[in-house]
Amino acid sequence: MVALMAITSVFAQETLTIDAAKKGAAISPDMYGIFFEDINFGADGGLYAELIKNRSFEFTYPFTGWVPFGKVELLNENAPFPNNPNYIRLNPAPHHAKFTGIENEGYRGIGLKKGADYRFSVWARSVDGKEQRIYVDLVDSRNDIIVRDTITIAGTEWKKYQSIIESNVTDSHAKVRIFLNSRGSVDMDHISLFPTDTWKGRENGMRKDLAQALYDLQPKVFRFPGGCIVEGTDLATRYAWKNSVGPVENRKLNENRWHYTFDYRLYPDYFQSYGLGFFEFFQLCEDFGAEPLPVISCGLACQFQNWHEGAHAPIDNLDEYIQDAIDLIEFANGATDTKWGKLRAEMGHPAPFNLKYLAVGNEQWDDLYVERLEAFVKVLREKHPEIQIIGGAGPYASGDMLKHLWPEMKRLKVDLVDEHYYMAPTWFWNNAGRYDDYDREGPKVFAGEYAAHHPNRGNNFEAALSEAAFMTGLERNADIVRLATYAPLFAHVDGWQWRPDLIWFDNLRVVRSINYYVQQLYSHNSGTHVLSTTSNGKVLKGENRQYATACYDANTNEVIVKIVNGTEQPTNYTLDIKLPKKSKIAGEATLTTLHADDMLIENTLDNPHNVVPHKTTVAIANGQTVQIPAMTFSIYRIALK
């Protein structure tokens, strides 16, 4: 006791010096937002609501996720869809006591919740043009029939057939059965079921919670699809955005780089269906109020799978890789009388999206790289030179990679620079400085992929902590930071490749981590100007682990201070707020804090409010001493008058 008393006290002396009086730079409005990249099942068998997997039977392995029974034939002739050309024929089963038919697991389970519709839908048609029923059944874990509802289908045409079914039952692991009940052949394509109760109620909708935990994030950027996922493993398995728009039933599958690229994490049943393609990620940029930031291949297959050139397209041949850009941009802004203007407009947003930022690659280094960034920048300035381009630095945090490609995006006058870096918590204790001495007449930086990784891989409180302590440099050079998103975005706790991830969930619950909240409280706390912060003359930036940064909100008229105290003992600041001529603090500030008594906590599904933010409001007045507790972020939030 005598120790801590000792050590609170030399910090007690200390003076948080924030001078209100002299606005510094401007923080952009999308500094703060998310990322997407589907790893981890987070678009289908995540994000994306749908609950039957390989639903237009295109897998490698057609049957992938269904179990057939009876008499079903494979064909892809006369199909419905060119792009998803095969389908299946139920044919009535050799004797008549048995029946032909076919079993979906869903994604590690289907999950259902007692008491809400589930809109079954299935593309079909009646061999021999007379009536004919399926029975479509719920099945929970237990292998026992929840409920039951029969389809007739009738006609030698293609139709789409629907019926809305209620559970009766809550369970995380059902199945779909499905099977024919006449003694007619029907043929079937993209069988789906989705709960109606989606994300803003869209048939082809996301999964709500989720959908709901990063809209209360309030991002003000969302950069997508990926990531890795951009690049492929090769360029046969890029994700290639137009195959993600028009009519969902003919969006042609892809293969997810991911699904067995890790040998101790593998899931070969991970493809990309595109039911959440361009169009979708455009809507929920919307929804959020974010800025659209898509990311589009520059021609470079994944470079950590493929070091020989040969694997790549040629630097003399990328016209149909910048031409997907430009095209990008015309699905993006285009007038409805353009090609893919008129398509966006089909799909039913006539306003256009109004993007304004372009990633071109992802993680890709060396002249391979820079030579083709290039090429895009050269067109881009020429037809579309309203659009930020966004060039990369590689996929480390320093290094040769990084040294070469930093003063090769100057050359090139790309507007910001995406830094990614998946480091030690020790290393983001370590580097809130790291911006301090970046020189500001370049492009600007994106830090587009960070996370803390722990030793033990975890989404536990000291990662968090970290990342608020390093995010506290972001802030303070936001003349030079335009952007930030942590990553991944999302894992399912039972089809997970990477770890840590922001959001974690299984079929039927959300978890938010102790990360997520830090990024909603920057988010939610970014102010709009930097203003200088100082104890006793020095920059708060880690030593003895502690970090400060204030800024001031013209929207509300506060000056907000964010303080980690990253050390086992509280620390006390007298504030010394220089406030502008004619103004003075209300009289009370909100003060929100994230604490943990234990630095490898983490929220778990089972309990997902373990670490939670709390609000309170305190008197305050200037020249008054606060206390921030050991391990703990604050954030005082000042009302002027």
Given for the second form:
Amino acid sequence: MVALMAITSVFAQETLTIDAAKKGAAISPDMYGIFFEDINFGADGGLYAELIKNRSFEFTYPFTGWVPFGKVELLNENAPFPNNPNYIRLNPAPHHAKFTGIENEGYRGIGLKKGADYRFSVWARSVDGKEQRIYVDLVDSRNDIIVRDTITIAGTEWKKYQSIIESNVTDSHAKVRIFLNSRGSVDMDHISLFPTDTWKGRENGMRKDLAQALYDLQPKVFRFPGGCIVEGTDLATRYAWKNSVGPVENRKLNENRWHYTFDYRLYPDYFQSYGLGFFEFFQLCEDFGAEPLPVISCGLACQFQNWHEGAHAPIDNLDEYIQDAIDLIEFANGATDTKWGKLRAEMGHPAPFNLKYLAVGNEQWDDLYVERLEAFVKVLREKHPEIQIIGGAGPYASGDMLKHLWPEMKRLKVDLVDEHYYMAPTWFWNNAGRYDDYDREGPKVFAGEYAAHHPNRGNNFEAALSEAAFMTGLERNADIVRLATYAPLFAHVDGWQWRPDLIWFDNLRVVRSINYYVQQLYSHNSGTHVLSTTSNGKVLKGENRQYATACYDANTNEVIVKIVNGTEQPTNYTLDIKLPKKSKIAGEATLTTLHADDMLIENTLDNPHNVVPHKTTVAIANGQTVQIPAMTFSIYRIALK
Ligand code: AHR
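Can I have the other form now, the form predicted together with alpha-L-arabinofuranose (AHR), not the form predicted on its own?
Starting with the chain above, the whole complex follows.
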């Protein structure tokens, strides 16, 4: 099936003039990145590899995710981890043929792989101090035992017990059952199961396939941890970064606002364990070679959900929030003899994380935001002039909020302004020129959240191709657009609240959307300097659905040309590349294309390679005519010598 929205080209043959003799604006080395938020079970149940849901019994209903049987008690006195006080006691069943135990369902099932090892761990003590045995069973989706392990608990002190258990089956919906095989009682807390094969083999690690998908994007900037979860539905449940660091057992559980943001997609079992916390975020940034870009609360709870000023921190009572920002900088960059730098070192990273960006607030608006941001800016500029401050332009691509906020951001002299736009593909097709006329005297732009929302909300080819078209405008305006991150990043196929999303997964598999490949192609082909690119003196920014941009890569001495043809007809361009003195075209180029005949096609878990980039080597010369196929994103990397 072809092209719902595609149009027929009236374009026959044009000249594409690229001025490589004169380097334009420097492209930010941090330009293309990722934005992570724990939405759609992106962290707990997703990237964070923990397989047990509600491991510390702290959900609002402490047995959520668990099925207790026999004589199980919930206790909280003399708990081993004060921030997560609940724990359970397994008491012997009243009859020798009965059992006491507890079963965990995982995050919509537990994904196990044949031949893979899993690290089971539990904090436990024997109530009378004598040796007690527990069985740990991995149980498949038909309720057959995959493997049984026995752990002996002894002594009245809380201790961590662990064992490595190998699964001999693959099952995406397994469960874990733990039961008492003894005459005495056992207390248990923080019951955990991780694959041993996590990203970089870390114990409190990330799911390897999902982290690999991020790594393969080569993101240069990493915005975290949200999004709306930074704000919270109320201030009490905002993302408080200090709760996300330190020993993982003692990180205070928070609800996840996405469990009830949309009443047509409620997820009452959605909480934030903070197992993936700020230390792990910074660590991932380092793994990926991406600049960390944390977002902190500015003292405003979600403005969509809170219309009364009383819901927010009063303007004269922002100290705690501003201190959070200052302490975060210390956590990331401070010396190891400072309070927060010391914690970073204790967590295993004495060297600084070299934080240079900090966003204050997510989607905020009105003077409520401006006056709070102003208070942050004042203190941050004084104490940390080295930090680039990111303010916001509200939740929409245009309108009163954006119009009000931009001049205010200029007045406050923030370094960058975070813009968000979730719009139809038509908007993306029509807005490749969005930044051409932006004020060059004010703050720079961070396109912090954007995605083309097709009416069917799919990650389909049209959405992806329209994003590729729009992004030619980001590159062309790289003097002002310094950072860009698609949103959201992850979604569990059985647990999403929002779509489209860049990467989809289930308990065992992952699929990179077509939109993912657009992001990847920009990231891998970002170049260092913009080059003027015109056809008959005009910029190609959407007329006849033609889009083009070019840049020079000083690292590789290549001219990189990106062309999007959004029509049903091929287009021909005669290349006219003005070269620097003493430079020549080497004669070869790599050509990467992303194409589909069907605008509605998507990559799926079952068919993950429906639309993927294709790379070839082609001969190239000045004056040559290149054909850009219909409905295709093409990238030429033309080597110079
Ligand atoms: O990306 C999903 C949500 O969209 C983000 O949490 C929020 O910032 C925006 O409204």
